[in-house]
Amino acid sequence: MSKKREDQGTNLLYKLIGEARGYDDVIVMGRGDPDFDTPAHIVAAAKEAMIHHHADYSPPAGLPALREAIAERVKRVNNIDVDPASEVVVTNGGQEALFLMVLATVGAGDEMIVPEPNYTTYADSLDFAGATKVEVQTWPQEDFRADPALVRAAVTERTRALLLVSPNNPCASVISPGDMRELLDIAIERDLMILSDEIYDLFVYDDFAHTSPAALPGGKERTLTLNALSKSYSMTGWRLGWITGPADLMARVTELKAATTGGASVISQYAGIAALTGPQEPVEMMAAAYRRRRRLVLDALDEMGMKYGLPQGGQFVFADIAFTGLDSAEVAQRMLTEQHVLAYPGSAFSKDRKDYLRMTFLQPEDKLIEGLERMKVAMQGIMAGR
């Protein structure tokens, strides 16, 4: 492992869910996998196709009938128009479809800014296509908003592409509708590339509301959409995500996936299909459970003293840990050590954020009421010893 990816904390991280394991009560607060049941009619699905389409090839781009899906799905939510035929590619779930992204509009020599924190592959991909990463920082006193004036100021002649994860990961922030149309502008204005991760969609708190940078006038000719069953059907293990985009960007993304991965398992993408098409109603329990869940680890986090970005989506928490005076690393390690329970070190996601912990609400919830009993213990513990 790189030098560059210990530092942001990567390693650690293993390190910490290779010991959560040795303990047979621990409790994991900071996954990033749904603990709900793929709905069993997605199940039954992918059982059906796997007696009469087992032996079946997929189109490098997918099934018809699944990009037909897609398509009625991004419209449907997003209020995006797309081809299914030429605009619509499914992938090996999300991380493939970052990374396609990522090779479709960046090379060698360009920078695509990213506001920070921000999920990490993304920064791996970067290397690999040979172009550098921008930060543009956020903070939780501001929501972790990404401030379009600090975008326009990042800006250079090398710059290729924006990277819009909304909500995001790991601080959960949700990009307004006014700072959506700002950012747009500027990359209309500066002819920029918009990759616009928005695998958190369908969960969105309070008031705040989900926009499409696609869905925008100016907006769909210079944007690819990334999204996935993972988070939102509960189906992280079958690997089925999908993007879109203009027609000439998805051609070359549709080469790329010929040339690495050729097409997603039949089977998976059966699944899918009965996933976008059948009931929803499983989604939308699941969203009710996380604002239930979400509430819960708020109520705790103030009574630990814990300073956060108040999370408007998605199923985490980025909290702020410098007044015990100790890094991320040595927090999330005494609490594992000490209570059994496993938050993600803030490092893990950008080498500037050592003072912050990232938590989930992706436990049932009387396991969740346990976990933050025991970090309010750990956290005893850690002020008692400054």
Second form
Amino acid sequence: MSKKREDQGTNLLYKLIGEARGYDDVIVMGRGDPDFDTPAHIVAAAKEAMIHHHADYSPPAGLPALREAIAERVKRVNNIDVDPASEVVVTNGGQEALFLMVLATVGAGDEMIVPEPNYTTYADSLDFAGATKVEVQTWPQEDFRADPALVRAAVTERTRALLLVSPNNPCASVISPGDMRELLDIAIERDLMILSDEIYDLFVYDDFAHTSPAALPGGKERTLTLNALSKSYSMTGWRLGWITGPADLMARVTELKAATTGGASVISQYAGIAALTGPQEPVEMMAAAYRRRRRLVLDALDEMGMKYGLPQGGQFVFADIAFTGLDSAEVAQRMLTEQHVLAYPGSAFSKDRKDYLRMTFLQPEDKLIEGLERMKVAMQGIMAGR
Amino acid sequence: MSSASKAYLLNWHKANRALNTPLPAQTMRHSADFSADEAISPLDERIIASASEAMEAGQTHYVDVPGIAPLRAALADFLNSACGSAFGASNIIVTAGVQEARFLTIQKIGELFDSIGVPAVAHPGVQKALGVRKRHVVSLPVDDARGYLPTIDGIAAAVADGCRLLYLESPSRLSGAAYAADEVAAICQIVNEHDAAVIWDQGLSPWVAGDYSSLTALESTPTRIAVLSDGWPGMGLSSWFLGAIAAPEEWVAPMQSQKQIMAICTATASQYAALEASQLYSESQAGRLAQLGQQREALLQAAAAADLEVVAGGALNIVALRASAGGEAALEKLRGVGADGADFGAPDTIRLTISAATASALA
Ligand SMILES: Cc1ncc(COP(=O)(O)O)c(C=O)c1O
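Next up, the form predicted in complex with the partner chain in place of the form predicted on its own?
Then the entire complex follows, led off by the chain already shown.
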């Protein structure tokens, strides 16, 4: 990885996180870790598994029962048909799924088109693979829409794949059904693979709807789809995700999975079965909470005069702070040091997004309100000092 | 659909022989499967209690990339007390099983060197990890009579020839044979003379009943050494995928970045379970070894009766067998039951997991 990006990206975040830990009263609106603990029935299932299944063998692709539950889930939620035996691979979280999808589809000299800003790990994984990220910019004025015309213009002879993260992290845009069809048509025309990261698919707001490219005609055979239980079931510590895709490519993904980590903990896998097949009310409860919190955050940002792309899905808002005249790293630093509120600077996501801040909705409402009040105070200080 | 892109990808991956090396199961699939890296062990209920208590108390969120602090400290203590090393918690990365430890060390430490010396016979996970992203590999010749450990002469020649990073297993993951103290001292001298570096997989060392010599225990231990560990094997956690790397901090940093990229952190339930296992390990380890020793004896007798030659070993959890004259059919019979040595680089050898039932597979 280039030294430059390392400084801008993950390391900058770790520096802020490190400082935040030093404050007892810190309000974290940065990291994408839901504040809810894992629902109790899932923890109970894990305990059961410890007693009865602690030494079960799991093939690298995952326990058959979990793969079946995943196949049922992607059919029910995403309308994607997959064969659990050959078209599902269980991973150590969405993060490993992401890494494996990149390794499966690009190598040295290949290009992948990535709508920006985006989750930075994609850039890191592309670096590892020796492939090049070709950026297509998106803007708050268009609610961070990935414009198919711009994607089409970015395709070269070397383009092998197109990355679609919808709902997106950090900018919370959702690709519309029409745009998704157009993007898939481009992929078919130019013979590209699609990597579809759908980790936030259960969190979509207002009238927006989630579309899986693999569910559209002509989509499945060229699409690898990622999902995980981390965000939807508040299971970030369990490290459980998956990839689904066409059997021929998934056979390669399985080899890559075995090469990087061997398998996923069977205890986490049993917890995953309980999550997918058990009561879904906790997910609905969390989704309702995120809807309320999103409103709170947007109202506060409006009051502060911040511009943003409307969060159509996900758990964040990506706000434009250009009016402060300061780099977002500095704004984030001052918010943290002066008011003990952690938000992530846009420069951690992209060198071109120094004017943005990412805030999550992942705090209980009272804390979120308090955090927003403190942000207002910090912003007043920043504006007064200009 | 005809997709040239996909056909290209499939051909590219299929041609990657290293990546497609079959991996043995980490744990037995059923009671008559002896191909696994480790036999099934019972799980102490105190481990269940600790791990579930942590989960119930809300330890269900992301934790630090290199692992929870007390577990890193416990792993450092474990390695230091067993192998005479001097690691601190900051030298430790908790991994999602030993394969992630192989992958991180081979790929990220490997990045710092022009080539990596790898034993001609090693765990298939080594080839698999090498296959993900090509590295220049120098094959280290092994001694069949020494349990397939790389020869000291071969190591010396590779290093003298410019190969400055060695990947060594002691005990061997195929035979269980471990280097003796004088051999470890010789390796140390070669490494120091050429300022070389070592990835030292001592994951099976807890299974060695007698003395074990670690490359980390010498007065002149190489400064650039990364150690692979299976954590506390035999504690019933093999399906929980927990391993570790101990390394100098300047190596921990790039591996930690890579771990963030590919996994964020290791499953918290596995980490809390391992932390409890660290407390209980010494209670049961001697008994476990004594029992395995007996099971191994029974197995050796059955092997001799079947005209099978036992490859020189040491670790009590596995045994590698070859056919003596007249033993070919018996070896063939074990092929579906044990791990195929061909996947390790030693055709004509079968590795068996030692358990109460293994001897009966030879009957
Ligand atoms: C878009 C996206 N993909 C993948 C991940 C990885 O999530 P996890 O590995 O926790 O499942 C994240 C986490 O923040 C994400 O935002």
